[in-house]
Structures are given as C-alpha cells and as structure tokens.
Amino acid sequence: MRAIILEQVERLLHEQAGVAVLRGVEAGEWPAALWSAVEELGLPLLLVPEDAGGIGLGWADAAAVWQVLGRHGAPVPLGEGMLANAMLAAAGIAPVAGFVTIGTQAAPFGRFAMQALRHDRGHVALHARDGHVPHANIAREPRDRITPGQPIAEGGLPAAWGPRATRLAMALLRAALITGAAQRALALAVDWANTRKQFGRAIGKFQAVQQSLAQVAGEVAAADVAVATAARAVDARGLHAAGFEIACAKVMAGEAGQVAAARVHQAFAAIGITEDHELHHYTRRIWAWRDEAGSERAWAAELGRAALARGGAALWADITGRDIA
C-alpha cells in the first residue's frame, strides 16, 4: 500500500506541481487543483483509521509521503492537512472537508483554511476561522495569525498523544520534509556537477566537489535513516513515547539541511542564488523548517537534559537499546 501511494503522490506532484506552482505560493496564491487532486486521492486523511473514514496507514507511511512532498517544496500544506484530520480522529471528532490548519499563531497556510485546529494539554478544539493577519516565514510559505470563531467541535487525545502533541507531530514532519528537500538539492547538485564543464571537464571529476557532495549525501542519508526510525517509533509507542526519537530525527535533519544547502550552493557558484534557479525554492525552505517546530538547538539541548537527569549510567543503553519495533 505504501509504495503505491507513493507512486501516485510522486506522479501527482511531478505532473502539477514545480517551480511555477511554488512561486504562485510564494506570491500568496492557494494551488486550488493541486490541492483537489490531493483531496481526491484521499491524502489528508491518510493517517484517519478506517473505521473513522480514513485511509489508515501508518506514521512511517507518513513520514514517506512528506519526504516526497519535501522533494518538491511542499507546494500544499498536505502534511499539517494530515495531522489535524489525524489529532481530530484521536479525539473523537470527525474529520472534516477542505484543509484545516493547525494552531493560530504561525498557522500554516492559514489564510487558506476554513478550520483551525487548536491543541492545549490533550483538549482539541476545532474552530471556524473568523479572520487572520498575514505572515510568512522566509521561504515566503504562509505562517499567518488566526483569528478563531466559536469551536464547531471538541474532544480530548489519548494518553499517548501526550501534551505535547502538536509540537512532536510537526517536528516530525518538518524533518521529513528538510530530508526530502535536502534530497532534491543534493539531486540538483549532482546533475550540475556532471554537465558543467570548468577547465575542459565537467566540474564533477574534480575530487573537492566530490568530497563535498559525498557529504551531503552521508548527512542526508543519516537524516533519513533517523527520520524512518522515529516514525516507527510513533507507530510502535505512540507520539509522546517516542519523543526521544523525534528529538533526534529533527536534530539530524536539521544539520543535515545545513551541510546540504551550503556545499549545494558552492558547487552551483552564483547561479544557484539568482531568482530564474530553482535551487533556491528547496534550500529556503530548510532553513525556514530547520527554526519551526523547535531547532535542532533547541531539540538537543532538550536531549541533553533528558540524558542528565536519568545519568551517565543510563546514557549508551538509551541510545543503543531503545525497542523500536
């Protein structure tokens, strides 16, 4: 089930998505097709159990499906449309039509959204948007201020949500999303290296630009690796058991989408930074999710508080022995 939804989100993304339909974004345009098609599918409601209406897949499904979405910009908010149909079902709350945002500071496209979604210590509200001021963060995503209406509908998580709910689910996804647009740019990368000529041969046979691509490729490959983990994690023990996990998953995304978008842009030189390039769509916007849904300073030093409260003792069993599966 996995690798054919996969299969059509790429061919979907591939046939109406790019670079046109990021920079209608970025110009506060709603991508009203796409979004369409992605509803049509049944995409948003993939992580909704079945008996609830949804698809019912899993989180490292998920997290598969937003690393594609990060391949090509995210150009719809599919992912934060995932996770409030998901926190919705968990609670007892049909899901709804459209795309609902989740929170009312920095919401996500919210400007676009008929609902937001709004969680406080395991209570989930879903209410009417009355209003909103516009924001955006600097990929030019929208990140707008709700003004919320009356809730339509209430309701309280399970307990292995957690309270922190919102922060953890869109943490995982913002490292997912870095590790597929990190993907893409080390993709780019690649194929200008092997087609741009400098001193007679192609600037991909010089062993700099290959040491440096080489670690692009082990980062975002780790960050992938802990992206998988952590979503299984989810699966295994639910959100807030598997805290340590997603901690980690954004920490390495994080640095990984900082290696990747440096040595990327060195190896385009000036033209990877002019405004006709499409690097600078995938590179803007890690940086932008590295900061939302906590840094990856802020995540370590989350884990580093953890580490020393249970004590050096404790310290290679937490990271070696943890029970994923």
Second form
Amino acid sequence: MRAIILEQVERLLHEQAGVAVLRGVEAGEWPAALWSAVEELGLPLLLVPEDAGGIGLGWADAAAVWQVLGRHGAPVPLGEGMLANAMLAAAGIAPVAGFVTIGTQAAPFGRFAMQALRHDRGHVALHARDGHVPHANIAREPRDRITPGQPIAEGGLPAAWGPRATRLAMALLRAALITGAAQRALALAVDWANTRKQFGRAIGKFQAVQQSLAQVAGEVAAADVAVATAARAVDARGLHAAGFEIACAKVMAGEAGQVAAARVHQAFAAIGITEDHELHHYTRRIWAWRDEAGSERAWAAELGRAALARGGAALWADITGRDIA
Amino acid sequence: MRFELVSLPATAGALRTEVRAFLAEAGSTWTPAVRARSWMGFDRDFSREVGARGWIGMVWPREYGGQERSGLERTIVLEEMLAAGAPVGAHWIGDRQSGPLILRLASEEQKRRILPGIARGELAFCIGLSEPEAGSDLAALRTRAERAPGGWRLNGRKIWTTFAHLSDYMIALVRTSPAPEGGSRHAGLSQFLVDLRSSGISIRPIRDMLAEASFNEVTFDDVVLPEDALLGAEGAGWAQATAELAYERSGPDRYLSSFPALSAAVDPLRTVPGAEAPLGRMVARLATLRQMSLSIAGMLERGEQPAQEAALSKDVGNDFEQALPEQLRALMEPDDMPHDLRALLDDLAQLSPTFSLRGGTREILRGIIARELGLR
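To complete the pair, please output the form predicted in complex with the partner chain; the form predicted alone was given just before.
What follows is the whole complex; the chain from before opens it.
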C-alpha cells in the first residue's frame, strides 16, 4: 500500500509541481490545480482511519509521503491537511472538504484555508476563518494569523495523542520535510558537480568536493533514519509516548539540513544563490522549517533535561528501553 | 542507500538483562583507563569469562563452539559490552571478523581446531593488512607468500598490527602472484592463517603516544606455512577481505567508543548552566546512530551486502565518537570535573585520533560514499 501511494505522490509531484509552482506560492498564489489533484487522490485523508472514511495509513507511511513532498519543496500544504484530518477524525469529527490549516498563529497557508483546527491540551475545535493577517516565513510560505470564527465542531482527542499532539505532529512533519528537501539539495549538487567543469574537469572529480558532499550524504541518511524511527514510534505507542524519538528526529533533521544547505551552496558557488536557480527554494525551506515546531535547540534541550533528570547511570538503559520488539 | 529499521528479537530484553547483570559484577573494578579503552583493552581473563557465557561466536554453529543465535542478538551483547566500556579487545577481532572468515573459508580441520578456542575466549587474533608502504592504498602491499615444499614460504612485513604481540594468530593479506601488467592490483592477493608462534616471525611492539604498546611491526623472514594456511582461493584475497568490511565497519564499535565519558558526564552536567541542549544533541545523535547500526545488522542478517551503508554509518559514527569528548570539555572546566570523568577525557583525547583511522580512514570512507553518490 505504501509503495503504491508513494509512487502516486511522486508521479503527481513530478508532473504537476516544480519550480513554477513554488515561485507561484512564494508570490502569494494558491496552487489550486495541484491541491485539487491531491484531493482527487484522497491524499489529505491518508492518516484518517478507513472506518472514518479515510485511507488508514500509518505514521511511517505518512512520514515517507512527507519526505517525497519535501523533495519537491512541499508546494502544497498536504502534510498539514493530513494532520488536520487525522486529528479531526481522532476527535470524532467528520473530515471536511477543502484545506484545513493547523493553528491560528503562523497558520501554514492560513489565508487559503477554509477552516482552522485549534488544539489545546487534547481538546480539538474546528473554526471557520473570519479573517486573516498575512505573514510569511523566510521561504515566503504563507504563515498567517487567522481570526477564528465560532467553532463549527469540537471534540476530544484520545489519551494516546497527549496534551501537545499538535507540536509533536508538526515537529515530525517538519523533520520529514527537511530531510526530503536536503535529499533534493544533495541530488542537485551531485548533478552539478558532475557537469560543471573547472581546471579542465568536472568539479566532482576533486576530492575536496567529493568529501564535502559525502558528509552531506551521511548527515541526510542519519536524519532519514531518525525520522523513520520517530514515525515508527508513533505507530507503536502513539504521539504522546513518541516524544523522545520525535525530538531526536527534529534535532537530526535540523542539523542535517544546515550541513546540506551550507555545503550544497558551497558546491554551487555563485549560481546557487541567484533567484533564477532552483536551489534556494529548497535551502530556504530547510532554514524556515528547522525553526518551526521547535528548533533543534528547543528539542535538544528537552532531551537534555530528561537525561539530566534521569542521571548518567540510566542513559543507556533508557535509550535501549525504547526499543520496539 | 536505504536504511530499513529493524525490530529486535523477542529474546532481546532477557539477553540484555543477563549481559548487564554480568557486566555490573565484572565491571565493578574497571578504572576509567579500562573503560576509555574498551575494545582497545586486552584482558584474556575477562574474554574467557565472556566466552564461558556463550557470548563469543554466538552466531556460529554449535559444532564449532557457537550458540546458533541471531546476528541481532549478537549485536545486543556487543552494544552492552561497549556501553559499559568492557575490555573486550582480546576476543573482539576473532568474534568480529577472523572467526567468521575461518567459518566461511577454512578447512573442516581448521574450523574444529580454532573456532571453539575463539568462542571460549582463549584464542586471540590480529589483522595483517597495513604495511610500511601500504596504508589506505592497501593493494600496494608487498609481503609475499611463495609455494614451498609442503606449503608456503612467507616474507615481508606488516605494521600497525594491533595486539600482534598478545595474539595467537594473524590473518594476513599477502601477494601470491605479481599484479598483472596493466591489470588490477587486486589480483594475485591471498589470505593466510598465520600461527604467530611459527619460527621466522619477529614481533616488535611500537609504543604509542600513551606510552603503551598496543600495535606492532611484524616481520616474516622465510616463515614456513603449512599447505592449509591458505584461506579460501589463491588470488581471491582482495574480494575475501573486502567482503567482511560491512561487518567490520557497521558495528557499535564505530559510534560507542567514547560513550563511557558521556554517561560519566551526565551527573556532573546537572550543575552546568545551559548544558541541556548540547547534551540533548549528543543523545539524539547517539540514539540515531544506534538505529543506523542496527539497520545494517538487519541487512547482514538478511544476507545483503551493505558495504556502502556500512562505510557511511562508520563515517558519521566516527565523527560523533571523536567529537564527543571535545563537546563535553566545552561544557565543563577540566579542573572542575570529577576525577573519573577527567581521567576518561584525558585518555580519550589521546585515543580518539584513531577513531577515524582504524578500519578505513575518514577520507577513504567518504571516497566510497562519493562514488555511491555518483561522483568520481
């Protein structure tokens, strides 16, 4: 099932996403055609259980979809839409047609949302959008302040989602997207290094360039493993009890994203920082996403506080104690 | 490159508990110097105790002294040993690569003679690869074995051979025929099982910067080897030696080398303002590297050949274990550290340069990764 969905998403984005759509989003346009195609495939309902009218995939599947999305610069807020519908379904609220954003402060693509989902300590409410104030992150993605209307529907999340379900879920989403964008940046750099010639040969022939990009590959592979580990933990134990793994994923993705962005720009030199070149669509998203849903610093501090509270003698036992049999 | 996650076997918890109980008792007297060295520490008594519990060669067939347990169960034992800083050096090489090589390539008689001894923790192995003129460029090696009446005659020199002076056997990669003109230098190399008590072998310990003899120069002067000293096929040595690299490069020994310092630092860090986030970054990386290493153990268990994945995880792991002592040092004034932590960091400062050298240098590993990316 996962393979089929991934192939569908990959094909859809390959055919209908691309730099032009990213430029449109950054200029304030809603990618209407792409969103319609996403809805036709039922993708916003991937995480909604089948008995609630969804497709019933798990979080590991979702994270894999988000990575593909990240490789294409996430031109549509599919991840947010998936999470909103999953939370609505979990709270016993029927999924709604159209895009539902998450939160009312810095709401992703909020100006284009039909409704906004608000979540507070296990309580979920779906609001109409009465108005909005436009804002954007450094990738020029809409992050708007929404004036919510009266709640349309309300409900409670099951305990396994925990009191900070939104923050955990959004952190996992951002970590997966960053990993995908970093994979794309690396792939672009490898192509470039194999074609750009200096001193009579492709710059990828130089060991200095090879060693630098090899290190990016290592960081990105580690982030990929961290994201997969976190998603698996959510599938096994629920969001609330996967806080450790999600924290690890956001830290590792943020660190890998920075290494990738810095080194790939170095490989591309001047052409890579031009507006015309596509690279910045991915690197600016990496920089934006690593600050959203808690930076590396915030999540690392959470991990560090827990380790300090438990003490050095428990460190190894606690890490291995989280294994999933 | 793909890293599929693995699930540990149902026996994992019980096995872990058993190993921890053993280590809690055996490790009560280990000094920081012992724990800083871990798999660079040679302690035959300890290895015999580990062997007595069935934790060496544990995946091998019972008829050769093994326990027929899974590779993932073996990984659990390894990571517990290293997390505790156990001095596993006397059996580490035999368990990790020499034993598996013998199991795969040696004669029935050799397997029966040698493998049970490794599994009991009684036979120690060293690795005969590097030579004075052949380091990262291993195929430049010059040690030669020639046909002689009843076997082979070995001449040449190996260097940087860890624990040769304490070991019973070496598995050496040597040249048995000249590299073909204009052909691959990987041709004409063969692997030999060398009994280090053979006459004509001289082993000269080389003192390292800790003023310890951990590695050696080993000279072969007309050493006569029996016919069956040849392991595997004549001329297939390069492929045989590199086939084991995924085992050698992906284990927990490639990211846990400085873990004892991390666990010793946690309690003292409680009073250090702002230590939470730097510590948390280390924890995140540690937990992730562990999943990468386990993932490769899973691939090996399934019979795959994850050479590139192993090179990559070793590179990221080596960076972590090498940087960790420095990151701890950045958080605490050395003079204010508890004695044990300071002693661990003092030793690790001097040991950690080898982390990105042994088993393939950082530069060689990144070259492998670059080629896998499609560069070169």
